[in-house]
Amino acid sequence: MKPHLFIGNRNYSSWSLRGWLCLRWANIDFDETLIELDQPGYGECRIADVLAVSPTGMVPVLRLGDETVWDTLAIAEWAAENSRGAPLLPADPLARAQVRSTVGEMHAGFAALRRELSMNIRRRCRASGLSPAAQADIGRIDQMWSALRERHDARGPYLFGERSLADAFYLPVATRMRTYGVTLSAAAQAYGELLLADADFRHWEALVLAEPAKPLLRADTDKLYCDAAGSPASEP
């Protein structure tokens, strides 16, 4: 029986994208089911269709036969341990710990960035009036990306040279920077563009663009940085 991944709306669900990328990059053959998130219980982990498959009421969730893996970090680790392609974690224990540190920082942090620059692959606008906390999050991401690229450049174009779980966890951040016209340093910008050119992400993005545009009514995601008429305040 194939692993079965349950995801949310592709345009908005950054954690679904992370789990999906890890499985794709690991060359794991899996089935997937998309669950509409814009329904009663959104934002409260009480969507009935999600609770039917996930004990936390959140996606993504991975079913492995009769067993369930319900956190993106756990899904990523399972993908790395069962990869049928290039390894997604380094063989060296110290390097592996550093990748996990980077992944863990994304998993647990950047709350202001998530709140003020939510993932919205379709949109193009320019963020304004960001809080000091969101600006600090952007600065930390820029510094991290630039420093890791400089350190590992000789080994490849990704954060740790070769592609790893860290790149899957920061790819949705790259979409946010593009969506909201955020200016990064040259090295960080180049790394973000590399992620956005990834073939698997381009497939995900194509699926987003093939769907009829449908605003997320239970959140303000599509209203961020719009003028009084409801149009994006400015184009990047």
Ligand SMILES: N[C@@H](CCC(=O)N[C@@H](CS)C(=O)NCC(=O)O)C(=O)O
Contents of the next structure:
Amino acid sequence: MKPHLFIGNRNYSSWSLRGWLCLRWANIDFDETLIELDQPGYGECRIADVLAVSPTGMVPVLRLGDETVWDTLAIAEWAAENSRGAPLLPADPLARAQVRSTVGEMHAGFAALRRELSMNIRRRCRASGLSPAAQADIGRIDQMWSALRERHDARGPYLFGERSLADAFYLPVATRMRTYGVTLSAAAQAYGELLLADADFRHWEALVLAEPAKPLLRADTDKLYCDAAGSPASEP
Ligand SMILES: N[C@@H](CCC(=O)N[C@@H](CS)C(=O)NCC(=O)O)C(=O)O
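Since we've got the form predicted alone here, give me the form predicted together with this ligand too.
Everything in the complex follows now, all chains and molecules, and the chain you saw is the first one.
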């Protein structure tokens, strides 16, 4: 039986995108089902359709026959361990620990960035009035991306040279920088643009753009900020 990934709305669910990218980059053949998040229970992890497949009430969730893997970090590691020909963790133990450090930092941190610049792939606007905490998150991402790119540039264009789990974890962040018009320093900006050009992400994005624009009722950040031309916020 094929692995089966359950995801949320592609425009909004950054964790779904991360899990999906890890499976795609690992060349794993899997089925996927999209669960509409704009349902009663959203934001409380009590959506009935999600609870039917996920013990936490959250997506993404990976079903392997009768077994379940219910967290993006674990789905990413499972993809790396079952990868067909594309190592998503470096062979060098120190580099592997550092990939896991960046992945862990994303999984556990950047709360202000996630709250004030939530993922909305379709939207283009200009964020304003960001809190000091959100500005600090952006600064840390800029510094991390620039330092890792400089250090690993000789081995390839990704954060650790060759593509790894770290790139899947930061790709949704690159979409946020684009959505909210945040410009980073040159090396970090170039790295974000490389991620946005990824063929698998482009496939995901094409599916987003093919869907009718439909803001989630609870996506409060969709109501904030001006559009890219400076007009007040409108539908995404
Ligand atoms: N720690 C979880 C976070 C997953 C998560 O936050 N998923 C959101 C969608 S991006 C969700 O399912 N929310 C359901 C809800 O809020 O009711 C992971 O890494 O997989």
